[in-house]
Every structure is written in C-alpha cells, then in structure tokens.
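To begin, one chain is listed below as structure tokens, in the form predicted on its own.
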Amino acid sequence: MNVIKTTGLEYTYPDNTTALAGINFEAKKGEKIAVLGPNGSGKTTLFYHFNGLIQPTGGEIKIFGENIQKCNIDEIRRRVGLVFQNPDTQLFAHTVYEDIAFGPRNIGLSAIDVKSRVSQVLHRFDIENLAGKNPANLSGGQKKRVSIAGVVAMEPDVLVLDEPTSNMDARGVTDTMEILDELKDEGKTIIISTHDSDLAASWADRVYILNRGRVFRSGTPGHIFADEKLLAEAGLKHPVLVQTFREFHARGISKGEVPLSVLDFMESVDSLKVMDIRCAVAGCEISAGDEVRLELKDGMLVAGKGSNGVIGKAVFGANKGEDLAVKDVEGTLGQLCGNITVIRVPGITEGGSRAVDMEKVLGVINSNKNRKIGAMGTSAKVLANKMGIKCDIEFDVIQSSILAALRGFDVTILASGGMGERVIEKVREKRINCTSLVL
C-alpha cells in the first residue's frame, strides 16, 4: 500500500523558480526511504507536499490513497509528521516540555495523555534533563532531537525528516537513527533527506536521487551506489567502502557486488590475493618449521603448540609476545568465532525496561566475565544505565558485534522491542551461533 504516491508533482514559486518539474514518488507503509540530492534539487520542496504546507502548481499527490483538501488536512497532518531542517523554524515555546506538549494538546488529548506523551518522548529521546530549558539556549543537535520528539510525540504514521542529523555529534546520529529503525519496527514509514551517502547506503530500504527538481534516479542502495557514473552525474558523494570495493576490485582482490557494509566488504575481499601467510602473536617458544595452533584471543590471533585451533606451520621462528608468520593454515579461521547472545529488553510501549528483571540479566553478563557488551534501542541503553553497565560496543552495533564475534570474542546484546529479531538474522547470516533469550 503506498501511503504517498506523487504523479508527475510540479512546483512553482512565485518568483518563476520551477522547483519540481514532473515528480514521481512512492512510499509504502513501513518502508525507510532515504532522499538525496545537491542544494537546490527539490528535497524541501517536496517533502512540503507530503503534508500540505503547500499545494502542487500541476501533477498530483496522494497521502493514505486521497488528495489533499481542505476536509482533511487536519488529519493528514496528524497521520504524516514533518520535522523541518532547521529546528528554530520548528520551536516556538518557552520551554521543551511546552514545545512537545504543543501538538499533543492541539490534536483534544486530556491532560493525562498529553503527559503521558511528552514523558514517553522525554525518556526515548533522552532528553528528560532538558524539559524545563528554553529550546533557544540549546545546542544545535539538542534541538534538533527536541523537534524530532516533538513530532513522534502526535504518533504519526509517516514521519518525513529534512537532514535529520546535521548538526549532531556521533552518538546524536547513532541514537536517532536508532530511534528510526524503532519506530519502522512499530510500522512506521520513515523518509529523510541527505547528503550522507554512506548513510543513506547502509540505512535506507530504498533510495531517491533528487536533481534541478526532478527524480534523477530511484532504485535500492545496492543499485544505486554501483552505478559509478550516475552518482558522478548527480553530484553526490560514493560511499566510503563503495570506492574501496572498486580499487580493490579493479586490483583483482575483491569480486562480487558492491558491498554496503564492512561485513559485506570482508566477504568480497578475495583473502588468497591479499595474504597467503597469516599473521600471529606467538604463544610460546617457537621455532621455524614448527607446526602451530591458531587460535584468537582477545581480539588477537595467536599462535601455540595446544591442540586447540586451526593448523599452521610457522614461517619462522619467535619468542612468546612476538610477531609470527604463519603458512598453510589448514581450515578456517571462522571455526575460532566467538558466540553473540541476545537479551530482548521491552519496548517502551510494552513496559520498558521496567519490565525486566534485572538479576537474570546480571546473571547471563556475569556469567562470562570476558564478553564484550552492546546496547541498542532506547530501553535496552536506559536498561544499561539503570545497572551500571559500560557498554563496549554503543556504535554500529550490529555489525560492530558481528565484527568482534569474528575476531574471537564472546557478545551480549541488549535489544530493545523489534531490534531484537533484526540482530538474530543479521547475525545468522553470517552464520555465527547466536542464542536469544527473554528474560
């Protein structure tokens, strides 16, 4: 079901500026679309279509299957979230939790569920320290996730976000995107527009390219971003292991299709071109000629005379502590994976963290003292917080996980909600033993 559909969408200011010459769009429910494009390409101007705050000079647009009148723009409204690029266009009150309330109140909620609302939003942004500052005295990436909460805050079916995360710092763009993919989880149509490719590659289910108002391109990430000559033609910037991929593939190394994750990129790499002896730590004494044990510790992969691990034999000789060759490895080295496990914490709407009980959780983690830990998703991070935990791995934390399970280490996840099922199929993709519990 498409919930948007534009047909050859056309706009024109006042001044005779054409801004969207003969647009075509398609969002489907649940569908994360990522919109890019150079200044000046239409994005802004289009996403003011998908909620009415102006009216197409020719083409149609359709929101939820209907035309955009007068008898329902309230509701079209309330059904497709706006979150505007600049954040001082969008807060108006004197107080963040008055920002957020705003829409709320405006829809006829009750005192009761207005607050109910805004806390809910306050705690999944993390910004409940924030309630009673004025919105003109934060930072930039603060308002900008004041104007998002504020938004999610009337529940929408579509959210449409114009450069969600400019302005934020790592972790700002971490935990908002993070926030997204939750909110896809509950059903949620999410569209955005960038100008991060890298982003746009790794996050969107589909993808626009945007150019002097008209659709240059649309496809899936992974048909968009081999296509070396139309980003050139568009603009816009190759993903970083995009341009990798096609130095190494032009070298030989790496085949296959362009790849949009590091984990995708490992699998591409032709490891027989890139290095026929591997490199070890010594575990112990050992001469040339030895034959040796591979084994990864730590991160690290180390050579010894146990009878655990992939066989080698040693190119030459070494003392424990130092560098080791290591030829004719027999086997392969993903035997030496370590294990990720999967703790599903509730969503915030199915009692949060508050529903969990937290001495089982401490028992699973305790339980390998050398795992390493992540957290993704609101009530899984305020799950963290509540028992003290340090997280090793806050960013990426899917394919950071994946990452360390194939360097030997042992993994606990907590995952917030849907998350849950998107890391236990990430992770058996790569065919990594994962065990999943519900605590």
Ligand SMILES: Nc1ncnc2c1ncn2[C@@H]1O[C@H](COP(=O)(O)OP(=O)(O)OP(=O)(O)O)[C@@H](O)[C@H]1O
Second form
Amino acid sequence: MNVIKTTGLEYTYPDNTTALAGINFEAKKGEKIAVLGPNGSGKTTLFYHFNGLIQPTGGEIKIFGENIQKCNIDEIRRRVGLVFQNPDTQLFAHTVYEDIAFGPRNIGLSAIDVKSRVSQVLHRFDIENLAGKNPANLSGGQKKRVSIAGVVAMEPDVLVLDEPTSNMDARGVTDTMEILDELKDEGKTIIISTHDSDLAASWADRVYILNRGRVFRSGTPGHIFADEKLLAEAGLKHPVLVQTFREFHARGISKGEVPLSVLDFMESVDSLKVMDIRCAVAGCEISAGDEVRLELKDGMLVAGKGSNGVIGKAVFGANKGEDLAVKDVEGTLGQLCGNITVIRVPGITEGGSRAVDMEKVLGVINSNKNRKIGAMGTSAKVLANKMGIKCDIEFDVIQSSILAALRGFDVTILASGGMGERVIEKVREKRINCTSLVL
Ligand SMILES: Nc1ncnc2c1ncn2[C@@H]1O[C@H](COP(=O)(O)OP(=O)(O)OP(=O)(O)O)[C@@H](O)[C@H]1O
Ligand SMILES: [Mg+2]
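Can I get the form predicted together with the ligand as well, since the one above is the form predicted on its own?
Below is the whole assembly, all chains and molecules, this chain first.
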C-alpha cells in the first residue's frame, strides 16, 4: 500500500523559483527510502509537501490515499512526522524535555502518557543527560538528535527526515540509523534525504535521485549504484565499496553483483585466486610441497602440520613465524569460522535494559573470555554500559560480527527488541553457527 504518492508534483516559490517540476514519487508501507540529489535539486521542498507544510502549485499528492485538506491536515501531520534539515527551525522550547513533550501534549495525551513517551524517547536516543538543557546551547549533532527524538515521540507512521545525519559524528550516525532500523522493524515507513552515497547504498530499500526538481532515476541501491554512467550523469559520488569492487573486478579478482556492504564485497572476492597467494604464518618448520593444515587464530590464517580439516600444499618452505604461500586448498574458510551468540535484550517498548537479568548476561559473556562483544540498539548499549562491558564491535554490528566470525572469532551480540531477529536471520543466511538467548 502506498503511504505517500505524488503524481506530476510541481511547486513554484512566490519569487518564481520552480523547485519541483513534475515529481512522481511513491513510498510503500514499511519501506526505507533515501532521496539523493545535489544542492537545490528540490529534496527539502518535496519533503515539505509530505506533511502539508506547503501545497503543490501543480500535480497531485496523496497521503494514505487521500488529498490533503483542511479537515484531515491535523491527522496527516500526526501520522507523518517531518524532521527539518535545520534543527534550529524545529527546536523552540527552553529545555530539551519541554521540546520533546510539546508534540505529545499538543495531541491531547494525558500528563502521565506525555511523561512516559518523553522518558522512553530520551532513553532511546540516549539523551537523558540533556533533558534539562536549553536546546539553543546544544552542539549541532546534539540538536539534530533532539529534533529527531521530538518527532519520534509523536509516534508517527511515516518518518520523513531531511538530512538526518548531517553534523553528526560516526557514533551519532550509527546510533541514528540503528534507531531508524528499529522503527522500521516496528512497521514504520522511513524516508530520508542525504548526500552520503555510501549511507544510501547500505541502508535504503529504494533510492530516488532528484535533479533540477525532477526524478532523475529511482530504483534499488543495487541497480542505481551499479550504473556508472547514471552516477556520472547525476553527479553522484560512487560509494567507496563500489569503486573498490570495480578495481578488483577489472583485475579479475572480484566477480558478481556490485556489493553494497563490506560483507558482500568479501563474498565477491574469488577466494581460490586469493588462497593461491595467501600468506600464512607457519606454526612449525614446513618444506615445499608439504601438506599443511590451515587454522584461524586471533583472526589470522596460520598453517601448521596436519592432514585433516582445511588442508593445502606449501608452495615453498618456511620456518615458524615466517610467511608461507599455500595452494591447492581443500575445504573453505567457512569451516573455520567462529560462532555467534545473540543475547536478546528487551527493547525500549518492553521495558529496556531495566528488565534484564544481569547475572545471566555476565554468565554468558564470562563463559568464553576470548569472545568479541557487540551491542546493537539503545537498550543493549545502555545495558552494556551499565554492566561495565567494553564492546569490541560498536559500528555496523551485524556485518562486523559476521566478518569477525569469518575470521575465526566467537562473537556475542547484545541486541535490543526486534533487532535480535534481524541479526539471527542475517547470521544464518551466511551459514554461521548462531545461538540465541532470550532474556
Ligand atoms: N523559500 C524559498 N523561496 C524561494 N526559493 C526557494 C525557497 N526555498 C528553496 N528555494 C529554491 O528551491 C530550489 C530547491 O531547494 P530545496 O531546498 O528544496 O533543495 P534541496 O535539494 O533540499 O537542497 P540542499 O541539498 O541544499 O538541502 C532551490 O533552487 C532553492 O533556491
Ligand atoms: Mg534540503
């Protein structure tokens, strides 16, 4: 079902600037859409239409199948939350708490409900420490976080975010995109604008490219970012991974589809070719032609004497600690990979980290001291923090954990709410041994 659909949408500002010149756009329920396009291409103007801030000067827009009218505009604004590009346009109260409370209060929620929504959102965005501060005195990235939190507090069905990650540091970007994923898991539709091709490639289900007030192209990230000519014409930067893939592809090392994540990229590499020249640290003295057994130790491929497991032939001799080339490998690196344990932490709406049996978590983590630990989602991170657990994996947790497992590490992931399911699904897709533990 389309939650937003525009047909030939046009908008000309009062000074006669035509910002939108016939846009056909649609967003389906539960989709994650990224809108890309150079400065002045019309992203912000388009987004203003999504919650009736401005009305088209031509064409049509339908929200939940209806035209925007006086009688339904309040309902539409409640269901479609818009986060402005510039947080200063949005933040106005004297404290962060009051700013976030304003929307829920305005739609007539009781004082108790307002309080619980605000505290939930402060927790989710990890900004409890900012509640008493004047928004005007926050840093750029903090302002952005608070302005997103204010809109999330309204619990809209569709979240429209105009450059949500601009001004944010790497931690802020990761946290924000994770929260958006969490909201998508709760059934919401998410539309963002961004100048970050890498982010759009790895995050979106569908991408729109705007140019001079028109849709230059739309499609899946796989299609859009695989099309070199299109990117050049649209003036878009190639994602770094795509560029690297092309270089590898041209040299015959990578094959298949354009990768949208480091994991996809690793899978595109022809491992047999690389295995022929792979250097491994010898575990003992080895002569040319010896059969060697490959193992992953501390994330490094090492070769020792042995004839079971993953085996290969030494190309030349080597002493302990020296590099070695191995050929004719039998077996795959997949056989050597580590296990992933997912500990499901209750999400924000289920009581968050407050509802957790910490002894049990510590028990699992302490059962193998050599594990790597990752945390995904606010309540999982808050829990890790509370328990003094130092996370080894903080960014891109699903992908980084799979990569770590592929290098032989065991990984424990604390994942909040619906994220747990997503992690397990992805890990199993990669045929990595996965155990899940519900708290
Ligand atoms: N209030 C306004 N009055 C007149 N023209 C405007 C107004 N706001 C935007 N425009 C013009 O409309 C066009 C589209 O601007 P818009 O802000 O929608 O672009 P954008 O894609 O969001 O750009 P950016 O990446 O810089 O945020 C531009 O040419 C801009 O100059
Ligand atoms: Mg803009």
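Note that this is a predicted model, so its numbers are computed, not measured. Here the rigid core means the biggest group of C-alpha atoms that line up within 1.5 Å when the two forms are laid on top of each other. Residue numbers count along the first chain shown, from 1.
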{"query": "Large Cα shift (2 Å or above) at residue 223 between the two forms, core-fitted", "finding": "no"}
